[in-house]
There are 6 protein chains.
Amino acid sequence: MRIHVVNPNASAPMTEGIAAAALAAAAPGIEVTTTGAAGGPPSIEGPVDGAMAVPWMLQRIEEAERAGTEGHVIACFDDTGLDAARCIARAPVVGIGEAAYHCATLVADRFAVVTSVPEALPVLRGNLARYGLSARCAGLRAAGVPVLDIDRGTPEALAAIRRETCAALDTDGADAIVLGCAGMATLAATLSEEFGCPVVEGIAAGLSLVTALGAAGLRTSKRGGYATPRRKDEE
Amino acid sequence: MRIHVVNPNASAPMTEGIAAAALAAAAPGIEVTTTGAAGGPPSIEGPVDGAMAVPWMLQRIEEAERAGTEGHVIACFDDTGLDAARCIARAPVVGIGEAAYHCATLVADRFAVVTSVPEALPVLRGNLARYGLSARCAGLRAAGVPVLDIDRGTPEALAAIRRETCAALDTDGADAIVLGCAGMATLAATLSEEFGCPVVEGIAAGLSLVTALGAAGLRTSKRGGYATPRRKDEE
Amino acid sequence: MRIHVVNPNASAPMTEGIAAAALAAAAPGIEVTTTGAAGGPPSIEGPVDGAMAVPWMLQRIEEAERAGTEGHVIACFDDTGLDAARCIARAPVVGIGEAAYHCATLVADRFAVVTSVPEALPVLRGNLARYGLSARCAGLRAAGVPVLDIDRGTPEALAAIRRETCAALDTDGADAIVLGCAGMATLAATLSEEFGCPVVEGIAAGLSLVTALGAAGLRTSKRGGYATPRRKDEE
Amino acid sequence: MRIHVVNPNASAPMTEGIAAAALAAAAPGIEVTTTGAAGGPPSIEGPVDGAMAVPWMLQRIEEAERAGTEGHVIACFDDTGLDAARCIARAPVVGIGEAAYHCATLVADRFAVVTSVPEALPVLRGNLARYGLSARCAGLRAAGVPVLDIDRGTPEALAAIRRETCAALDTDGADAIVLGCAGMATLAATLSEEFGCPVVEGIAAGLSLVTALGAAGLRTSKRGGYATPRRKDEE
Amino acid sequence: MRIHVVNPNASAPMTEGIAAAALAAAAPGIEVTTTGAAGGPPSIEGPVDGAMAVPWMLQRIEEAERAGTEGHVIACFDDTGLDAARCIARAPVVGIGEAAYHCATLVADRFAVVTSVPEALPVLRGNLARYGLSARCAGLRAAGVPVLDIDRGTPEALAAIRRETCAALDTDGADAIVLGCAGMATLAATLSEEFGCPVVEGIAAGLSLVTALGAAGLRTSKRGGYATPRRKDEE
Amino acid sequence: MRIHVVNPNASAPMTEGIAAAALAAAAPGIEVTTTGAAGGPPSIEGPVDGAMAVPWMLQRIEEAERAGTEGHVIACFDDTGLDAARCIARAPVVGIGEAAYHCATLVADRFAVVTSVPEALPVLRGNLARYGLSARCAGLRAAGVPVLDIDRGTPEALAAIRRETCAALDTDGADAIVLGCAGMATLAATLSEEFGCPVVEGIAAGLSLVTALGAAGLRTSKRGGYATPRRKDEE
């Protein structure tokens, strides 16, 4: 099965982290293609930056589909433009972000949510919102950090993320825990175990369950919300 | 990766056709045991069989356990005894009513369930409730047809199950379909081609959802709501 | 009239403890009998405890109902069986935890929950959701005290208690308290009084609300959810 | 114990045939005393009459205080002034709407409405929704018919609740009727018989839950959303 | 454009203070007449009140709609009688509560609201959930104050509310805040520029949205919720 | 006081259709410049259309924040890039869909929304929730018009509409007609008029309320969810 998973952001560095991460969770069997989307933003904070990196990140998904994918993967924790690549793919397509959420309700009664700053909350509880899934939600903190310190592995973020982490268990009564960075990946073992809880990945997660979605035979649906664009000649 | 799939009914014909379907839905080099609930109710139709199957059902998943499996599915639409099995379990459990819905809300934005009797349809009402996806679902519909007719796959079963299907399309406005009802499982493929659009079984993705989770490395969290029952020795 | 009240755990002081609140709260002219079930285990603390006390409490659900009972209360703050308990029964059957919601919404804008270890919470949280009463609901507290501590009224058990209720009018803002856990049910008057706020205490919420529903003329129905279920002779 | 109702009206019949239902409905040493708000609208039909009716239901409620009854309930199934009268009492207040919609969620999975004239609706639901009940109202349906026929018996009245209440039992699928008309009252045990279902009515639902109330020895909240409001001189 | 403010207590310098709010916030062309309800209760503060006022408002209303005004703004936080004062008005009709929160979410993600005392909470809670947008406020302050001390604008009422604005932008991590009470209407443009964000106020909220539905020519309905009360001659 | 009014697409024939209706609303003193999203797509059908036209529109309202606009119109009913436009916006920014929402819910119990084609149901679905105003919309109805035979006015288009709106009223049981796409914008006189109900067009809505929020002194706030975003300068 051949999986396509997409940076939508234009970082190569980020778009090899992306890769290095995706091909450690990708099952036997499992061929991942990881692009970035060239063109788009250097990182993904907030709405303006999500808006901007969508249209490219569709020719990714384009390409992909024409190359014959069997599924996507968006690796962006906001799940920029979900909606609009469903639209586009035939074969499934899942967000990092929804993944990471859907697996920590299969494995825990409560999950919080621990990310990099403060302004990416709002758009995280949006989406928890549209997912169903706020009532399971039992925090979002931000540990304050930027994303570049989260990637370098400065000793500062780490102390950070912990501290979150202890306070969503502690004060929130979580009882896992969801990092909502990609840059947290590589965190998520060594966090499990310090804890002792489960600590879910979104890279990980979205790798998993589009995995699933292939084993199980489903396509993305064509009917209704993600119906095919109809083409527009001089309409 | 070994997956223990239990049906939390007595009757042995549906313990056989819940392996052959487990079996056929299993990624290669997943290794499927299939247990039934002797001792339990012949089948699971409303909360009274759930209750009475769920002790007999908590001893399979004990005993699955402790010979090592890494994954439980629960093999009735119900998901009777989920969050008992989970608080037993250290390995993810996934029953296969919450994993067919989990994976219609990742292929389409509205799905319906057409499911067997309408005696079942409060358990699956009240389950969307608890999951939070109750705004996703479209329709819940029952064909009116008796389970055993489902399995003997008379014609008369099969039109009812195209005839809600139809309705849940047209009339609800759904983008795909959740069977909900085990013996429905080898009608999914089919219905899916006849009808264009993504038709959800729970065997299938119950198990490829449990293969998801330990893929992505999450175990159930023994914090909170899934935590291990505390021995009580002369309390 | 008769009402029967079910301790769910098979430990007979609790049983005699429920039976003398119950009598305590019986109006003139009801005619109150306990039982317990036998069978079952010593306590119920969380989800393993509930689904194996289940099928030992049906057991005298059912006997009562042969016995021309005209009401159950189910005395378990968890509401332990409380959907399969109303297919078996057609007398009106209630649940302690349930009945000290409902009469706490009658008499406070938002009442709050103390009752005695954390791992009870996310129970009541998820009864709280399904009743529509979670808006209702100010905080859920633990006083982190264990059940037999409680029930010897140690010092400790009373400060702790003390506090929470403190915490959950002045930090929640609730404006009654309901006691969850049955083993705190000689309290609730002298906190009312200390408080100065209704006390809500399940085994007289749920002893009223029976006979109000049997004053009332009602009884369970035996349509959708709580049907009475089939027989199965060699289905 | 000593119980006052209420009719939020100016209707010398209704408030005699209100007295007599409750009457009716009184367990055995439960003295009812029946008032009407003279100076109020004759029938209570909207949001203008409730709220013209409301102080005068105020001034009611005000001497049966002083009066020492020990609970009250308000004969109108608009639950009129509910918050209001909770502030004025500290003997319970239960309205009749409210008391059988908690009732009917206690003997059935889901309840329809069925009530007099389509106008009457949008306040039913918007208290339904309040009271976090809306999840459980399987439908709310108006005869057609004025309250004045009903009151007659006339057989359109009649045939037009019947017809209302099939179609909440085989198209919304309900599992219990509440009447939503205090004129209703004394249809509740024909049409509960007639269609082998529970039928709620309201009056006795109301005087049953405030007894219950009084018996497990609860009153209003004087904290919050209840207080006294405070005196006003020369503020 | 003639608009009709109306405030709901007898208080003749609260009145006088609305009036002059409301024609600083008047854009040109409009004529703004501003009544008071002289008979009604010197100021709502809580239900009770609020039930003694909507007589006296409605007549006031009833007298504005003859004089032919073409918009009603209710000058109280509490939107006291809206609903009622919409069944009796053809021209639009605005609570100033509901305007401010309305506006709040057009030019913010979440609000909190920083109002008097800690009584008038639960009324604004409740409105805020019939509104459905309790999700979009993000905390619900009393600054602990009266009324008449916030009016005189006494060192310690403003230290009080400084405090409490403060509280809800870096704890309850809202962007904005609405003034919860009509006397604070003086201190909204101070405190927007002191915290650098949005501070809505009810008075001018409501002027000009009422005057908004003016302009794009919307009438309230007379269908459904609103529809003009059935006269009763005789009934 | 400025408005910018932007129609998403790069159809001119559209821009100059809105650029009348907005003309046309605007109030006295109003000065309205309407842009178009030359660039983007040539109409906005669903979630790709509109992620390709946000970069185009974004452009659009930075150039207008440059030349001091004072409010800006998204006059697409989807509100295509509401979010990111209000992170880029220092004036206050309405979408036609919100803004026609809003102005419902003050006029009416409950609205219905009528559109031109089924795709285009999901995303106002989508919306409505995150607005909270679910509860408020009755239906959601598709006339299965294409939007150019919607402004061409066949006689066939305004006998769907016409149909829509008949069952949204009588079926569905709206107080108000939502017309959900720009297009309709020349029918709300009419059909209020034919209806005898208030009919909500976006354009005069949107203007009206960026009018009122711009007369009450607000514009959009720079804290939490629209903050704007950071320069990335060698990130």
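Positions refer to the first chain, counted from 1. Being a predicted model, the structure only gives us computed values, none of them experimental. Here, rigid core means the biggest group of C-alpha atoms that superpose within 1.5 Å across both forms. First, how it differs from the form predicted on its own.
- Relative to the superposed rigid core, Asp109 undergoes a CA displacement smaller than 2 Å between these two forms.
- Once both forms are overlaid on the rigid core, the distance between the two CA positions of Asp83 between these two forms is under 2 angstroms.
- Taking the rigid core as fixed, one finds a CA shift for Thr154 of 2 Å or more between these two forms.
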Contents of the next structure:
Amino acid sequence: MRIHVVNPNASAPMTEGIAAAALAAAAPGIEVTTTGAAGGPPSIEGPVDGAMAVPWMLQRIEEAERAGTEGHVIACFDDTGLDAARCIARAPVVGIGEAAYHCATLVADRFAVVTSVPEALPVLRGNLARYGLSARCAGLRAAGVPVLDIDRGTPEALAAIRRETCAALDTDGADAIVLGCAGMATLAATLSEEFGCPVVEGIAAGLSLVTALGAAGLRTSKRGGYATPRRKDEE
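Could you drop in the structure for the form predicted on its own? We only have the form predicted together with another copy of the chain so far.
Partners and other molecules omitted; one chain follows.
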């Protein structure tokens, strides 16, 4: 099975990190191709960055569709452009935010999200409400660290993520942690061992779910909300 993982931002180092995490998470026999949205913003930290990233990301989705991919993973925790991607794709499309939330509900009663910057919180809050998972979320916490600092693994970024993880468990009463940034992927195993709870990162969750959808022969519905857009060429 061929799976396309797209980083909606233009950071080449972050795309490389996402590619490594995706390859590590892929099941045997899964062929993974990772692309970046060159031309988009260097990171996605709030609605403006997300809106600017969507056209570039959709180009990568369309290219992968033409190449015959059997599934897409959008590697931004905001699930940037997810609905639009599903409209133009026949293969299943999974966002790492939605995937991580659903996986967390299968291993814990309530989870908390530790993300990058406060600007991301309204987007994540809206996504949780739309997915019907607000009641399962014990809290949303921002480490106050830019996405690219997280991806670089600076000591300050790691300390802030650990601080908010501890607060989410001890203060918010979470039973599991969802890491709310693709750049946090490599931290999941270490934090899980340190804090003694499930720590879900979205790239592995997204790969797992899109692989399962493909194995089940499921494709994106072309009826209703995800129907293929009508052409609007000028007469």
